[in-house]
Amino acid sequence: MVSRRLYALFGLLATLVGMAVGHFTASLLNADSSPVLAVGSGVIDRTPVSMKEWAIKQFDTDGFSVGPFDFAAGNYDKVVLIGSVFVGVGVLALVAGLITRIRFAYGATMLVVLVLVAAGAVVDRPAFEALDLVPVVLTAIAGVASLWWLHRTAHGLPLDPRARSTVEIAKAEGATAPAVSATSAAGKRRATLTDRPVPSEDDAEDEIVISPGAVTTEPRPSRRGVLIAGAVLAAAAAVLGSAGKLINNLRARAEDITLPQPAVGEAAPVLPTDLHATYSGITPLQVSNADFYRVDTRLDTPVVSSDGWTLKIDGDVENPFELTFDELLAMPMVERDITLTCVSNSVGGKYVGGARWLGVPLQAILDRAKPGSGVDQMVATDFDGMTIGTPYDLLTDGREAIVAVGMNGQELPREHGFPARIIVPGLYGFISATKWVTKLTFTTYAETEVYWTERKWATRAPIKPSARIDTPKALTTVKPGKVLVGGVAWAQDNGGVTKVQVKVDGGEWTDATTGDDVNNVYWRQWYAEVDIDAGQHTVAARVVDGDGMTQTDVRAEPFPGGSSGIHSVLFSVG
């Protein structure tokens, strides 16, 4: 008899059959029906805030690949969330294929629930089409036939339902089948070829003897057939799912756009000295495109073409109109050092960012549309329904918002926004950073309640100002004698950054040197040579910004608007 323990792992074998089927099949329709991806993002979704904010904190890393997905650095948050949720799959998974053992047709409809829920996930989804459905379908088809393949390879019967043995052929009429002779755990028993009753299922944990002369119909099962049928089907998952990555990457790589010059005198002007090349342990002054953070809701790695891509614009405008991509990059370009930061950066983090923008000012759109005098909200949506609203009197104030379609010199990376995104200097990204932007409505926020808003975050979230310490790094031993302190500071809503301070095990503050300034929305470096005899010590830093006001030292955490408090590193000199 085959063991429960192998049914189980039955189980597990032909859902992954059935993900890796429904993934492949995704990567070639559109890889957003997946419907492995859309259960992670309905789990993202769906997780209370509070536990959010816990994974992105506990779980900060590099980025890393795990089977079809990649996840970018400080993405591991998403590994975890829906980690758990994926181990539950694979224990009702496992469960499905233990009762598969008392009737197929118990475990088979198991699976099929396991499917409709991802089905479910699918259709959820605000850009979802009836063609998301396919990947869904043969999830279930793929999933289904592997389990039926086993539990009939497991059983000894014909993969032919219409093929039964002569037993089968007995069973069903009531007959009696040739005696054989059998070795049951109870010992041998002998038989000659006198008729006998037809023995059940259950007598297969019998071990068969055939007696010379004597032929037996009943089923055997084959543990060759077993092992090959396990093999054939592993080896399908495995190879369906790297596929579906591989065809999702080469779908992901950059398409060959020539990006416009910035209009006579919108270029930037050329950067100041990086003290990174001097202080390595300080982050550089403009971070390139491959180490900028990545915080968003998705699990992959969009690929919107830039052929047939529109920015619809509507609303409570007076002028509605459409943009293509070529119409788009046709408009007046202007080129600006701006610096990113998510609301989920904690004091000290590294979701923030400095880097070179080139993009069509969003004035020149507002200018055209003619937005209402009842406006106070614009409502961006990226290419898979994705909503995030930003002030309108925020985007008016004379900060330079743009939609931006380059990025340090390059065309958008896809995992930053390609075609476009929306860049607003001085507010949190949840506010106003929308990447792979389709569309931009003037409308109310009475009228429009969009994704984080419907999640209790705050409407109008300027960036607060902070000083973050690159060097030293936390709970490391640096050599004695002057130790080096430094890193960047951010004030881009408050005037930019004057100074930057330090203290040393609680002493007084003490001015550090700052290096030159870039502009008001774009980050200071700094550094701080101090004298630190041997043993463990505390460093802290705080900046204050162009309107003369010293950061605060209230603690808060990113929820609803974004972290406060001063950065200190703990570290030892030895």
Ligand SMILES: Nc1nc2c(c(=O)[nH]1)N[C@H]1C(S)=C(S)[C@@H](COP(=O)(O)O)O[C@H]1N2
The other form holds:
Amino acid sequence: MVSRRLYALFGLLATLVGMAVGHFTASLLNADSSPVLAVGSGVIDRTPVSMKEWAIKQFDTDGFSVGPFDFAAGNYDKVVLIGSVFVGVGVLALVAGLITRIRFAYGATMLVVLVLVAAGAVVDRPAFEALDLVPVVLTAIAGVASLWWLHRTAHGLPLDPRARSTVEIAKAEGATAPAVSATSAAGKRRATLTDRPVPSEDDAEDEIVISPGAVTTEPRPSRRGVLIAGAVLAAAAAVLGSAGKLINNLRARAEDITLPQPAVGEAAPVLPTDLHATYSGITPLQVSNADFYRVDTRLDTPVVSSDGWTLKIDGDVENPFELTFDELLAMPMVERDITLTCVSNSVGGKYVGGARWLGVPLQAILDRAKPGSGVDQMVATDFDGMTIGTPYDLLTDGREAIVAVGMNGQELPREHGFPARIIVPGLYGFISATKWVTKLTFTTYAETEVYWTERKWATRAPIKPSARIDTPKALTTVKPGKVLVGGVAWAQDNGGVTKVQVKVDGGEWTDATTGDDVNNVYWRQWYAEVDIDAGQHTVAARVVDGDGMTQTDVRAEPFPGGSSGIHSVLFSVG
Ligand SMILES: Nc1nc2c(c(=O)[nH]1)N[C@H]1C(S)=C(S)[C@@H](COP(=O)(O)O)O[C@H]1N2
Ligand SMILES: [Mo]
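Okay, that was the form predicted on its own. Show me the form predicted together with the ligand next.
Once more the chain from above appears, this time first in line as the rest of the complex follows.
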């Protein structure tokens, strides 16, 4: 009955119960303290860039869930990383279970060591506070207690080691006991019907084998008891896990915020005709909040309440100050159409999007704070202590950075930084677009090293001009005749898009038709209708920016300062 496999399963089940208890408690206290999420984040933070880049290519994802754990969408390799964490923990849990076969304490110790690793990950989170340890401690207790219960039940032993076993009780009462040997409080052997040497208590626990003939020599494990304990624990894990998920979802509901209007003359102009409506396949001019790409280091969707939120301005400034959300909303607002781009977007990739942002010009904050002359970096800190650094000279070279509170006419979605985030036109998101921002520190590169700088990404990273082909899609077959080729192009840091050119196979570059321009820091739609014969073809596109420069065909990987190269698509006509 108590086979190796069963021991291993005990370890797995106990670990799942522990994880569910930890996740549930964390959902009540602070989602960020969930041991599972903490381990996942820890792994993400420690994964070398090269591996992430590789994983991005292999396992692009829009977010996923494993049981009760919802993982945010994002380009990072999260599937692989979290998948490996789950598999790794699962294997170790099975091993811990197996080890209890030798001695319960060994397996239990192994579980505790596993939880200690999770505790390390929790403590390591930048915004760690003592209360965050509660879920980890409960994880350990629940895991070991479950393991103990399964183990004792499987051996027909009482849960309390000092108590007498059912067998002893039965014996004492004079009933015909089905099994006669058992352990007493002192661990002494009471009776045995065989002439085998009397095994020690530990041996007895090790050697429980129910086979015909050996039936009466050992404490009788209860198959039913094990089944019940297993079912109860599995149900508890499922219920707690689901409850944690439900609570997290409830907490993540949007707050009811009334956004202020932009100041007089600061509303964004009406957008021009969206080519998406006529030429299907081209990305919409404005990407809806629901469809907007998401990239961050988080495994969850952070829930930051506007109540109690503040934006602190400090560092080398004449006037440090702090704004509440209401104070921020009371400041004069501007509305701007800006296309955000991620440095880890590969050529032709989807981590780019145009949206309408409402917010306070950063200039208003600079005017009040008065940064010192030595400042060369603005470090923005998010609610969890994650940091993003922006070159101060690029912030103040005339581009209009904003502290945004609205996105496409709505409050910022939680995924995109509620209650407030930074948006800086022309700079990749990882050096500018801090979501869930709570602090702006004016400092120097020498003094402060931010998250991605520690990981060797570039510190100065203007967005590289690029054209993307949205249609036809790679490796599809389109109807013969006039073939629609179209997409979007951007050159936010280079004076905007003047022209987009396309090239079919080895032909000449020819000008495409561009949609009406929104502004220099917004992307531009484009299309060309080309006569192409049946067969396999390649189409390429490139942008000519506002400075008159043609997009480079030199290939570069996203790391460390953004990808470059020409996007081309192989497709068939027929
Ligand atoms: N707090 C926080 N802000 C962040 C990030 C992050 O990991 N944490 N990622 C940045 C990156 S790399 C990009 S490209 C943009 C993406 O913004 P989006 O998810 O709203 O599209 O957010 C930036 N802001
Ligand atoms: Mo990014």
